[in-house]
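Starting off, we have a lone chain in the form predicted alone, written out as structure tokens.
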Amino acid sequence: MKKWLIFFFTIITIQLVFLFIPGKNIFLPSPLDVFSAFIFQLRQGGVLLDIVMSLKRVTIGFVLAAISAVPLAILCGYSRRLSDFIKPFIELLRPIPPIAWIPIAILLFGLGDKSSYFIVFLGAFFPIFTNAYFGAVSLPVVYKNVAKSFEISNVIFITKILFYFSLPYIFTGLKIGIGMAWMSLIAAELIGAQSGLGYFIQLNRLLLRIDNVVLGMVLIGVIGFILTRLLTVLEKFSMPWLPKGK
């Protein structure tokens, strides 16, 4: 409740500079201003369609990323052998941002939903499987030992014991990548698409409508929280075992 004053406490004094030291407002809008242009936006339906177009691939793309990195992450942790082949590939290819990777979207996918998500992919996947591979290979030895000891099958090793070990590692990672995810697809969307919120934000760059490239500004900060808080729900909801603080 604090911090949620604190933030309120903020927009407000904001506020009050605009209103009353001159020269302020010339060339960004004030918190009141973006909020009018909220509620045109609104009640003219367009930045909803854009809203709901970025959450569809953000969503697609961050999909495929997840069920791609965790298994491959949890296999190459199991298997040295297998970590030895993928992770060159991993490593040679992470240092590479996103956004470098537009142009070739573009020549492989057109201009489209297919080229951001393969965009939202990239961004997602490296911190996805570096987060998962690192809480596998980190599974105590005497896991390995017990299990050996037992007899299980490997199916159920990986299954039942590495992949539960490795879930808090896996969260974060989710958590990261979401967060690069987003900021990939508004980049994508800035230079290669007709819809969604980095669209939004370029049109109205070149309509000179600072009020309205704020209001995507903010409305990208505020669903990137969301976002993240959703996957905060769901890592608490997977894992009761851990401690309420967690």
Second form
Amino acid sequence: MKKWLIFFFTIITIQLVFLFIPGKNIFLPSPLDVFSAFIFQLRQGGVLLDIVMSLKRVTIGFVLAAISAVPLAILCGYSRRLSDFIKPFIELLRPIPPIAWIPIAILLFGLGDKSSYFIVFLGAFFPIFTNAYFGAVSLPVVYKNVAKSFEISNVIFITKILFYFSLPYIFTGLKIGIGMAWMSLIAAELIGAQSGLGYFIQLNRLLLRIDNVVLGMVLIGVIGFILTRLLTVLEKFSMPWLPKGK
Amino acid sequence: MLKLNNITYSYNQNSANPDLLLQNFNLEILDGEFLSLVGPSGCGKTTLVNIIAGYLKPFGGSIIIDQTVVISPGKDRIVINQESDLFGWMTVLENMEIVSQDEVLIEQCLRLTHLSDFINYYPRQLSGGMKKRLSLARALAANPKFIIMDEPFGSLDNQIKEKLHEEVLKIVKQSKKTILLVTHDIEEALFLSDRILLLSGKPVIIKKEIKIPFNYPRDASLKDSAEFIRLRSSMRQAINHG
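To complete the pair, please output the form predicted in complex with its partner chain; the form predicted alone was given just before.
Shown next: the complete complex, the earlier chain at its head.
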């Protein structure tokens, strides 16, 4: 509650600066201008469609990244041989920013949604993989020994021990991944899309509607924040064995 | 019977002058007995446990269980560690079910360790003593021939430890399992064991063998008896003065 009060106090302070200090609001819109733009856009409905399009792209790309990165990372954590084979490719591709893939994505998938899914996938895949892999290789020797002594099968070991031990690391990766996915998507939409919040910002930049540009930025921040909070709720729900507050 | 035959081990066995931790080490554990290995920290007790459990391969020698040479870990020898080896993300019941599908046996083991009312608890919700009892219950659920305890009570405070000693003793005598306890706590070994081997040196040698004359059941008052005190001081002397 306290942090929200501080947040609203900051917004009100910025608004007061715009009201009482003349000349400060020549180029940048005040919080009230952005809010008015938001109400206008809501009435028109245009920005809602852009939000839906962006969310659809980020969801599909992110889910594809999660369902491929997590099992691959767990298997790499389990099998040294697989890890030795996969890791060099991961290390080679990981430093390339998703935005650098945009031309390749357009060549491979055209200007449609598929390119966006691909860019989002690349943005989310590496942080999810890296964190899940780190979790899997951190499994204490004592658990491996217990599994050997009790003759626990490989499938049970991977699905019930390695996966669950790595789950807190996986969620850390997912939370970083969703932020990266969102950032990659906006970059992709700025260049190669006809809808979405990135496109909304780009269009309004050309129309010199800076209030809408800032509105687009604020919406990106708010939606990113909501997505991370949703993952935090899912994390708490998925790991009831952790003490509350962790 | 579990027999160690000329076990030799070194952590740097590939070097020209390997620093031998175990050299032609021999040991016999009889069926149904409670044997304790007592020695100072760092004398190689845990290495010995890891070799018996099959986690480490000896440089030379063999481990024989009932005339069969064993080379890898298995359900016939279960280790209970000092550090918690329970799966923290599983409830008490799930920790049991992952090692055994025998529901009747699981129920028996939980009842024996007084954990039947806590099956839906996670390990973090249990006390230190209850966690140890769960480790023991899980070991019993695998129906092993040998249970190897590597300083299992080391992390507990004295009050809990004393109570747990009595409980563990009752449980293992009821279950008729063969127990190998590794500890540096003389009193603990005296209270629990049928036989104690004092270890020392590098490479490890058996310095002294002590047969414990106390009958079962035992309770904490045994520790105040003259014979217990005499044995304790003789063991202390043997450890300190060779």
